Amino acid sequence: MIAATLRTQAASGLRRVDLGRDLAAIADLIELCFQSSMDAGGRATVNEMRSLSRMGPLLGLMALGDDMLKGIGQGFVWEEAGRVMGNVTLFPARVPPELGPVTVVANVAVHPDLQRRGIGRQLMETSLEALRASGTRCAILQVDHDNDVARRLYERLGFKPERTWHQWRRGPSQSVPSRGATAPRLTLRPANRWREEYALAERVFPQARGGLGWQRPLHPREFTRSPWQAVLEGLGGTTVERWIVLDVDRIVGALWARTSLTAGQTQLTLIVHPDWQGRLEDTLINYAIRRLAADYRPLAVEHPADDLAATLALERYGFVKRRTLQHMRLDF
């Protein structure tokens, strides 16, 4: 069915990606269409795509072990007069294998000169048909919350909204706050208490609403590591510190800080028991800033937009809202 669709639409330009032929043009298209929201990581990826496009015959071999290239190569483009004018990328999601194959739909882009001609819809319909045929369990995507046109398209195609998230960032040059005089005490979370923390997260980040964030399903792997996994992460330069707040002997709040050699920032995760919302966010954020100040890295947080208490606390401590994204899901 996919082959028939491509044959019948060949005259109008829908086809599979040819990495050697299309990679640089896809990079140009992504940069053009997403320039207003592209961060430093996105710009680095676009530049990497352009560099890789010059690898010639080696590009195909590199795609066998590179998820970015593999995802681009599994996608589709719209070609008009010999130019790539539309694109969809299909990445394998970074989720635990036991959750089944999950695909990220990304880089859905149509050149401004050809928008509102149904090209985006045709690219998406063909991509979803390909995913159904491949046996993938579900597709996930992110879309800017204020992009009503794109959100309506995805909803018509069967995607359901999970949750809306703010992305926050705080620069390393900002002043370090003093500790609050009556702030609750944070302690390192004992390894054997991960199930309690998991149960708390189930209340705050239910899997039915997308779990802990983008490509972070609510799964034990986010809460505990075997000794061997810890060694591998350490060798790769990744560290995760976990602190908790106790009410008597019950975990009511948690703060994680994840740092790696390759990341240019420290990623924070805040978990606050519903009964304590509005009372712990300042404590957790204050502690994170003071504890990590010596690292001189920006701090980043991805947190649900519906959590007003966390939003207000992040703003008070100088975090800047960079994007607001709707997470969506389609089960096959």
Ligand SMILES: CC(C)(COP(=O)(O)OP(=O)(O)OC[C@H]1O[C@@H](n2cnc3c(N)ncnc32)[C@H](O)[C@@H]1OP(=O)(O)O)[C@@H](O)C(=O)NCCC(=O)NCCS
Contents of the next structure:
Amino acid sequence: MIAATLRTQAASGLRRVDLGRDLAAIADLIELCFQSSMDAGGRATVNEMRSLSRMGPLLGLMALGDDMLKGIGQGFVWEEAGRVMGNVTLFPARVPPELGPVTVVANVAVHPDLQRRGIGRQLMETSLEALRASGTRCAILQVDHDNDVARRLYERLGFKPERTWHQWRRGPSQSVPSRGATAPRLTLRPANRWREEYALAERVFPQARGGLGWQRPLHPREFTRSPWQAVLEGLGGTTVERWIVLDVDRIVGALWARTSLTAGQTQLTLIVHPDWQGRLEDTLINYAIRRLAADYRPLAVEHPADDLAATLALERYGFVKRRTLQHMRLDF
Ligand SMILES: CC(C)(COP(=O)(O)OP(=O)(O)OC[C@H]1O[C@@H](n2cnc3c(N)ncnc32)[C@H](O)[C@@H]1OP(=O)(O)O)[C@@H](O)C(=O)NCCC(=O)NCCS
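Write the structure block of the form predicted together with the ligand for the protein whose form predicted on its own appears above.
The next block holds the full complex; its first chain is the one shown before.
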């Protein structure tokens, strides 16, 4: 069925990506189509794609161990007069195996000269058909909340909105606040209390709404590590510190700080019991800034846009909203 679709569409320019031939052109297309929203990480990825495109026949081999290359290679392009003018990338999502296979749909782009001719829709339809045939359980994507064209396209193809998330960042040179005099105390979370923390997260980050964030399904792996996994993570330069706030002996708030050598920033996660919303956010954020000030790394937070109390607290502490992304999902 897919082969037949591709044969008929080949005449009009739709085909699978050929990494050796297309990688540099896909980098150019992504840069052009996403210039208004591309951050430093995106620019670094585009430059990496250009460098890799010079690897010649080795590329195919490298794609076996590199998720970015693998994803681009599994995608589709639209070619017009020998030029790559449209693209969809299909990455394997980094989710626990028992939840998968899940595919990330990314780099959906059509050259501005060819937009509104049905190319984006055809690229997406063919990609989804290929995913369905490959046994993928579901496809996920994120789209800027104000990108109405792309959002409507995905909705018409069957994607459902999960949740909208703000991405926040606070630079390391901003001032460090003093501790609030009456603030509740944070303590390190004992490893054996992860199930209570998980139960709390189920209430505020339900899996039906996408869990803890982008490619972070609500799953025990986010809460607990076997000693072996902890060693592996440590060797890879990743550390996760976890603190909680107790009301008598009940966990009512949690703060995680994940740092990795390669990320160049510390990722914070804030979890506040619904009964304590509006009362704990300042405490958690204040603690995170003071506790991590000596690291001199930017702090990053991905948090639901519907949580007004957290939004206001992050703004109060000088976090800047960088993007607002809607997460969408299509189950096959
Ligand atoms: C989103 C994008 C890939 C769509 O590609 P495209 O080839 O123009 O899309 P199509 O021509 O197949 O149109 C798809 C639908 O969107 C509608 N549409 C496309 N451009 C539109 C516009 N500027 N205004 C209103 N509707 C528009 C079409 O009418 C069509 O509707 P239909 O499905 O009811 O027929 C393209 O606009 C793009 O590359 N944008 C910049 C990058 C981007 O934002 N990518 C999405 C990231 S998540």
